[in-house]
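Consider the single chain below, provided in structure tokens and representing the form predicted alone.
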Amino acid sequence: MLTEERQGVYQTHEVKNQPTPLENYNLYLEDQPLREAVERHHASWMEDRLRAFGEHIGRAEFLELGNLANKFSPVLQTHDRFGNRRDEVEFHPAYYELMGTGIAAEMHALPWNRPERGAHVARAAIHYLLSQVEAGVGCPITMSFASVPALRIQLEVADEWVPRVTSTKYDRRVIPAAEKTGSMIGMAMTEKQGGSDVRANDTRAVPVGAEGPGQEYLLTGHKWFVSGIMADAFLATAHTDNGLTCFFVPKFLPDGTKNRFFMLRLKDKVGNRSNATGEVELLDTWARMVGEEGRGVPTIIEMVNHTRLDCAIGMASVMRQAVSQAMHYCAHRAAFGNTLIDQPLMQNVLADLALESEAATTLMMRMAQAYDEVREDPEARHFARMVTAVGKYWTCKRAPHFVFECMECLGGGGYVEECNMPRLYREAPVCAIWEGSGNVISLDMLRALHKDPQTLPAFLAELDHARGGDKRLDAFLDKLPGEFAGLDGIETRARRIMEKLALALQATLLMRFAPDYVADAFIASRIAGDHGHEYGTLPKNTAFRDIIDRVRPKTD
């Protein structure tokens, strides 16, 4: 038996040249781009809370909650042992603790509870930090956060439910909402025959008595993907005689008995495994109409716009944690006579990843600020509409390959489940699919331009803030309006247009707010074209070490 002094020494070898886990560090304080964004976007009033939050969630015991929540996936209990329907989902205690932490931090409600300047930015920072520990809590918390603007369309529903949804108490009990200290909201739109095409839904809604907004209906149909299936209530779509309409579906009826909300199975997903997504049958299920009859898509879009913001936040978070893990490993691992982080080619790779991560963080925080601006000035909605589509598309598209490159930095150790990189890798594709695939978002951008002529000028005006700072960027911006000059075949070019808009905005933001060496490297590689198809192909005159040191978490 090995003595305490001899632990780590075996009969055949001694454990050496292995980094310690990245833990017991402050996720907020060690993220310079995030801290700068919090300050410039008017959320400094949250500084003390963010510092404390970053310290709490960076502790080893809290980080372990993410591993446990994924190792022990949720389990659906359709019936009890006597054959009675239960329709309940059971989670590992780690998941409940993660959820409780997010709710207590107001990740679901900060802008609604404190409608002041910078509230969306502060809330984005909370989401971004907690999702680095475990992204599976993001879906149900995002659903609840995003439901509030949609619920407020129907005041009689909002008066009853918004106070429950914005409570800072997480109550996981499956009991009537009136008896709980807080409630969660899910979404039930997708059906198997339509997918993103919700107008192809077959679910039908029949009035109980009086018809119209706020009135009672019975819904019958099958929902193929129900996000946050464990929630207390859902926003769902169904057809009336006058078209697709939005409905509010609670788990319990007003008299306290269970609604006819029958859970069939949980989805066995590639990633996001700690979270429960499932299939549900509605059979004369009680609901109340939300918004105008036949206007289900415009009503639900109030929710979808906020969930798309959270897609960008979530993927920027995944990217940040992946590059943090890669940098930590390379700073403590030696090969071929030198520490990995000190080797020229690895420096190029890490600096390239650092640029991408900082650009994603900077973009998603500007997106969050746009939502704060809309509250102060309704005209800001034109830019917010456009930046939501562009930011969601690009950040989500960049994440999967980015995480793969970070995984490669760890070599074989990054490919085993004991490392959290595989979990990040599985998580990376979900937001590119959820709430609108790449094609859906690209076409949504074109619809926005068609319906609102002020959308494109508002976006281009944002880019003009960086004019005159770099000739390469100016030349790129000069060409952008030409992308919209001819409408022939514009749908086939929509993805390429989205890419250019995203890169232009990221370059503009970095030019305005990041150090010169960051902006110069980004523009040289992404705008001026001095970049290969893979990470690690930055120009030789790049300030590699400065870029790395700006992003690398310091734990020693």
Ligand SMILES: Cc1cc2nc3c(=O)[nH]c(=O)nc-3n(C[C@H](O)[C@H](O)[C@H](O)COP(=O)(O)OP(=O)(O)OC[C@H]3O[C@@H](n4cnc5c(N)ncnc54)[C@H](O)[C@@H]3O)c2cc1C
Given for the second form:
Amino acid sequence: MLTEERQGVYQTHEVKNQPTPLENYNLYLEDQPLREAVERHHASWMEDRLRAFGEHIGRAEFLELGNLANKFSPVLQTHDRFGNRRDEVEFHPAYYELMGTGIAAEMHALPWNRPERGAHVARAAIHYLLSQVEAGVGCPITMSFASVPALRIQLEVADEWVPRVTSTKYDRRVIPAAEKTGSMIGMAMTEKQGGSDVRANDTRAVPVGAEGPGQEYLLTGHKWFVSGIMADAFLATAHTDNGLTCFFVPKFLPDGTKNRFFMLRLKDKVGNRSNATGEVELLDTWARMVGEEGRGVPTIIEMVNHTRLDCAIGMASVMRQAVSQAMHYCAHRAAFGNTLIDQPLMQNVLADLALESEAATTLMMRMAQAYDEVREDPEARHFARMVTAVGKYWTCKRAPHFVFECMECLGGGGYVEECNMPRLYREAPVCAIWEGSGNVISLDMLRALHKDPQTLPAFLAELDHARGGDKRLDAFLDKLPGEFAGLDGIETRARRIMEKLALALQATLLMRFAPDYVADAFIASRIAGDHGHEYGTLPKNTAFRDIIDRVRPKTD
Ligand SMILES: Cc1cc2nc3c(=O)[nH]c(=O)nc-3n(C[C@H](O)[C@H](O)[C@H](O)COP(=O)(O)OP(=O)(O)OC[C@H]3O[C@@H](n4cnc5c(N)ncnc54)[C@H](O)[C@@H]3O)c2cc1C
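Having displayed the form predicted alone, please output the structure of the form predicted together with this ligand.
Below is the whole assembly, all chains and molecules, this chain first.
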């Protein structure tokens, strides 16, 4: 005979030694390195909003939206039941709510709506926070944000569309933009025969009447990867007789009828599944020329630079969420008689991960500040150009292995879909591939040095701010210029150079702004060479507990 409480539930055991979920915590308040960066980089005027935002998105109900938006991936509806073309994508309501939250928080527009010091930094913080809940909203919101500098190149397009794009009222309806409360913008460059090499585009543009910037054209060709495909308009590249050119392609024509923007299918991606990335055919598709004819790359690069900034923000965010989960688990799980977070070898792993996460956060916030600086002083563009390439490369490269290591901290449960680790793991490689894959972004750094001789001195001058604080770091900095002394084989060495520049910048930023015990451990491991290939190889005199406590979200 079963006792009453055991009847019907097959209760064989009591669940114990399992953590509660990491939820109902303030993602902003519990992130010390982020808060310090917000203050340091002149964004304290956003403090109240960031606190409220961190509280709102850390609630259990909101965190669940990220799970739902991924579990129920978007579905393409090419036709209606009568056979008419629809070319629309349906998402789970959770995705719409996440998008609406990001737009209301001005993740897509803060620096454009409030052009004051610290606005890029504050926006970076919003992006970094929201992407911890679900990174799949990052891409479409980023592209809308990044489109604004490119749109502004063509005034007649900008006058009509920038107010729509910077609106804080998200409107998901597939109707003419003039009838909506807000619009989104995407980017359509990549084609089958060439993604990195965008000059290989086959799409052709022919003028409807008059030719030149702002004029009407018809585009015919295909686009092989179009993310945020539900956007209201796209910046697309196509060839005219005078070379690769940038065009503005809206989903609806000025008379309110549909443009010829045919969606073929959605990509079945490794991760980033809540974001709809599709393939598109253009057939006499109406467009307006943006920027000078034949100058498509320099025009759209205005957008690309901002999306590259966001790749670093997005991956720092993924890293932050992964290490938060790892720390939370280890703080609430015991093995062999002791809590994991108190065991020496696990402390080494967690401290090492904490260092990496703090370095990524600090770097991406410095990148965002560089964009603020350019608005005050055009000379700051030399550093901004270089730090965009270096920061994008390094943060995106570090994320995948980092997330795997965090996953391992959770043991078997970390490999199970019910927690968010698999989602973070699948998300982690995307930004390294998108918007300049590793090699391409490394070569871009070399191109920047070649085209603008002031980029390297500007970057080295930034590093010099930390001189005199640590002999090991000074010695590392002394050797850096030598990397560029001989051009022989420099292309082959480009990744190695990127790595050194990134580590130097992270170390100098931590030296200047983080507690001594953080900078010391980072320099000892990443600069002075006492670091293995895996995490958990910090030297034994490291301030493990202090480093962990600084980064761990305190939820108890
Ligand atoms: C999830 C996702 C979303 C995307 N969304 C969009 C979008 O919205 N809009 C859009 O236009 N595109 C989008 N893309 C496409 C993306 O930008 C391209 O995949 C990327 O630029 C690489 O181009 P490719 O795929 O043609 O690869 P390739 O250009 O064939 O590159 C393959 C590899 O070769 C390397 N390589 C290239 N040239 C060189 C060289 N000279 N020297 C050494 N190595 C080199 C690259 O680094 C890469 O590792 C998306 C991609 C993904 C995965």
